[in-house]
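Given next, in structure tokens, is a single chain: the form predicted on its own.
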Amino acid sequence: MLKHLFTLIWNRKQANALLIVEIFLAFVVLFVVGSLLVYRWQNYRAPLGFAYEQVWAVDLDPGIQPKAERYATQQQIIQRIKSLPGVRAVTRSGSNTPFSNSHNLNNTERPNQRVLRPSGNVYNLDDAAGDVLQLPLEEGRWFDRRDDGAPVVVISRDMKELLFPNETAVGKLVVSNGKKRIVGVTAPFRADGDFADPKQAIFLRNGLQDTTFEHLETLLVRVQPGAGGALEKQISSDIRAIGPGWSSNITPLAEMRDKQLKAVLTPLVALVITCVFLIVNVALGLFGVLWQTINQRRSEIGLRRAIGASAGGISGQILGEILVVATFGLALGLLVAAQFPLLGVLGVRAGVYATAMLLAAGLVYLLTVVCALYPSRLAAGIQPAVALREE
């Protein structure tokens, strides 16, 4: 059956040629799509490795106060912030907030080793930060007053695995502005919001005697459930009290995370509606041709009918050779396809690039099936001493 039906695809190459075509196009069109949409979905489903709700990012402009006097001020305001009602913890940090967009990159190594490693996300934070963000630990602890005048830092797993492979990092020094011993590993911290990778993160401590504001003019405040406008408010208000000439402006993570989700879905879903429009096209191509062809083969069919075929050995048959070429289209697309995680394409896992294939493939059948289904019935249909009569 299978020889039979090549043998009248063979016959007819150069019509088959556009079906292969526009098949081959369609996957790879399918293809591109499904890998960023899988890779965008896997990364939506997973843990961002840290608790955005309830938490206010606070950044600070001390005006034109001079500099040896805004680290005190920024002191009296987490004072005043702390023992406002609705407060639960605030911790210092630097720019690079979650959802901000915003990156501190810095190498950071083994000692005595010197390896080109992709640059790490470098956080300042201190002993509240655990709180605020509640970040979940796998190792080792957060910071504590235990660590008061000794370089410690806490690291993500991915940089624990690219630093230390099966291998335990607590206690082990790293280098990173000087050496540091690790004291705490915590799970993948993914900053850049739901739908990026997560990327290797290293926490760096800032302890009592780091008495800069410079590079720590943000504030992360952890509020209780419920706390809104009234709260933001005194906050401002305290601000501007304690520090004549500060500003300050409040936003929510959770509004970043939304502002950051707005901005990543809108180019997919233009991307999704002109994926779907290029393959509602190729439908109606694929259902054009398969008509013609149809008309073309009124007489063949009409004989084979006579000669004893049946309706459904008529309809299997046009669905069969459909489907042939079908395969044909999506052979071409699977070689052009494989050379994307070979070359790095879109910089997705290979796992993605698999599952995209598979999608992609078992779209295209169901389109072709689709598209072939109402003119392999037309097929089915011809009345032989009809069809005999007109040839």
Contents of the next structure:
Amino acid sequence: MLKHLFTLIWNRKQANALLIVEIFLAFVVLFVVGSLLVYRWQNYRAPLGFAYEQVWAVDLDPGIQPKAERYATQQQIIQRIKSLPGVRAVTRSGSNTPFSNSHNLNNTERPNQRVLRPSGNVYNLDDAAGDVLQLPLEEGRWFDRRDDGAPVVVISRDMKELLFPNETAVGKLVVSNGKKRIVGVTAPFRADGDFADPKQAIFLRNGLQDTTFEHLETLLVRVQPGAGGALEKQISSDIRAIGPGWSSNITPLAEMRDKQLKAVLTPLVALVITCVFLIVNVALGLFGVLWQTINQRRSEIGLRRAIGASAGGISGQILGEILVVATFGLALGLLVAAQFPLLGVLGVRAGVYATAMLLAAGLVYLLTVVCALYPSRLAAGIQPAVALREE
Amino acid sequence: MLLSYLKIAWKVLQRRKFFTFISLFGISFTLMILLVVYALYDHTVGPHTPEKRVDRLLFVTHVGLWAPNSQSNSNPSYSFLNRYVRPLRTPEKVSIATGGGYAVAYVGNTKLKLSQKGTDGAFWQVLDFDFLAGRPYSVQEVGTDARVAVINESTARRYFGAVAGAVGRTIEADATGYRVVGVVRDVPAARTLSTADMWIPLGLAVDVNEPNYFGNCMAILLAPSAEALPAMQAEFKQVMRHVPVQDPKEFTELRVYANTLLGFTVRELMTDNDGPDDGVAWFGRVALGVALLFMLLPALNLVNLNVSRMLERSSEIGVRKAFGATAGRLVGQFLVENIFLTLLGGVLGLALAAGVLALLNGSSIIEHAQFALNGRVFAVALGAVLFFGLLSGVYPAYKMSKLPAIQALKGGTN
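To test you: the structure above is the form predicted on its own. What is the structure of the form predicted together with the partner chain?
Zooming out: every chain and molecule, the one shown earlier first.
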């Protein structure tokens, strides 16, 4: 029966070619959009690797104060903010704060080993950052007073897997702007936001000996739950009072996260709307063509009914035929889709492609069945006597 | 002849309402999406206030110091631009402004976060802002670091309550008072290089004596005419080749480019954005490819529908053939019918796009956005409609003309 259907469609491949191409394209569209959605969704469900609620980013702008004085003023400001009621901890950071879309990339290597690796994110933080961002540690510890004088770093799990795949990393040396000893390994750290892949990260310690201001213009402040506008106003006026000509820009990380989510979601939503429209288009077309075909095949169907085919048999045949057409289209589509992981087109994990293929194939079959249901029932309802008289 | 074709087309449209609906739905929604995307594009890089003369403008926004294994990239400083870009000979005018920053103002107890841009006097001559009241600050006022400001409409509303009385009064931002000299219409946020809530003289916003190449500034170059733009580009490249690299121990090459507004926007999109190629050609190819691919599915769908609808009309075709209509005639008729249908869908699509854009404008998803369907967008729509009509009409028309008269008369398929 199935073989018979395949022969039937194969013999009419020219008449069905357009339908096959359409289903093929619909599958490719579903597959590509599906891959992106599955990829984003899997990332969204993974933990961020830090806590952002109740953390504010305070960008400092020293105005026209001479460079030599900036560090001292910043230290005064940090002391002042720390002493405010409602503030729990303050850390100095580069401008690459979480959700800011700002990056500081550099190569990190093992000593005496020159291998070209993807560059990782470099974060400059100090002892208080462990409290501010509440970074979960998988091994070792966050840096603290004990490390004064000895250059140390903390790396993320992704960095550990890249550099020390099958060994412990704590206690080993890495080269990142000079040799440094690893004291801890954090969970995957995704400062680029909820939808981004984790990227290898290395955290450098800003000790007290680092008296620069230039690349550490931002403060991250953990505040008590419920702190709001009043504290914000207090901080900004204190900054202005300590450093004449200084100004600040205070943004809660939660606000930056919302902004980033919106920036990522808007194009995704637009893509999904476009995709839905294309698929509805295909569905309507499929439906129309099937309906038209049934009308043209009335005499054939009438004849079959007259020689004893049941109504169920007729609608089964119509459904079977369109499913075979869909299978031809899908086979072509799978050939194309298989190229994506092989050539690494979208640059996502192979498992994502497999899921997307399954989803897209399932959707295409569902779509064809839904579109064929009404025309096949129409076909089953053809009265043999009426159909044959027309002929 | 044409009139009778159109009459037939109209009758055919009414005969099977469902099919007409499918066709119109496909055409109008495809066009709507294309139009909305184009309107977004035009809104971002098309000639609109304040970059009305966009075909004469170049922007210098980034300086890169490059060595094979380390790169450093930032906005240029005032002194870099003042020293190497301002003296160029081909530009009619050169303006230097800051990249942007924020200032905080308070109205009673509510905080206003104002985006602030420091500019020189030439800024107002290079770009064309719509002044609702007052005037721009002058070159002299910038030279003396006068505490004056131009603000936008919504800041005037939020701070002073109305546009009318704002000029001459004082706005206090970051605890500094500025006398408002002018109020301009809001600049959409998509115009990242010129938008701000408040513009102040450059010297108040940035240290003009900072010798470092890296800073927080940008330059805008205005060519005397659109034809002179390539010459301006060439001179810029020529001069930049001789600028010494800062920190020659660490870096070997200085990378700085003058981009068109489109070039600047495309560079932001690209991951590798500090090469000499601004990526506009690549962007054009990709955009065209995506648009064609996007239109392919609805077009195929229409071809499919048209083919099966044509078979329905095979007896009509048979009669016309029997009375001597040539294949060319029939193809012509079918194309006219199809283009008529496409145009109808085009009108619907235009209306839908206008609706969507009005919704987008009203929703304030994008700050100060004013999307509109202008002449350029309309021309693109018309082009797309005709292309679409031909794309989906040619194959069925060809197939119809090939139908043998006898078989067609009998009502056969093929």
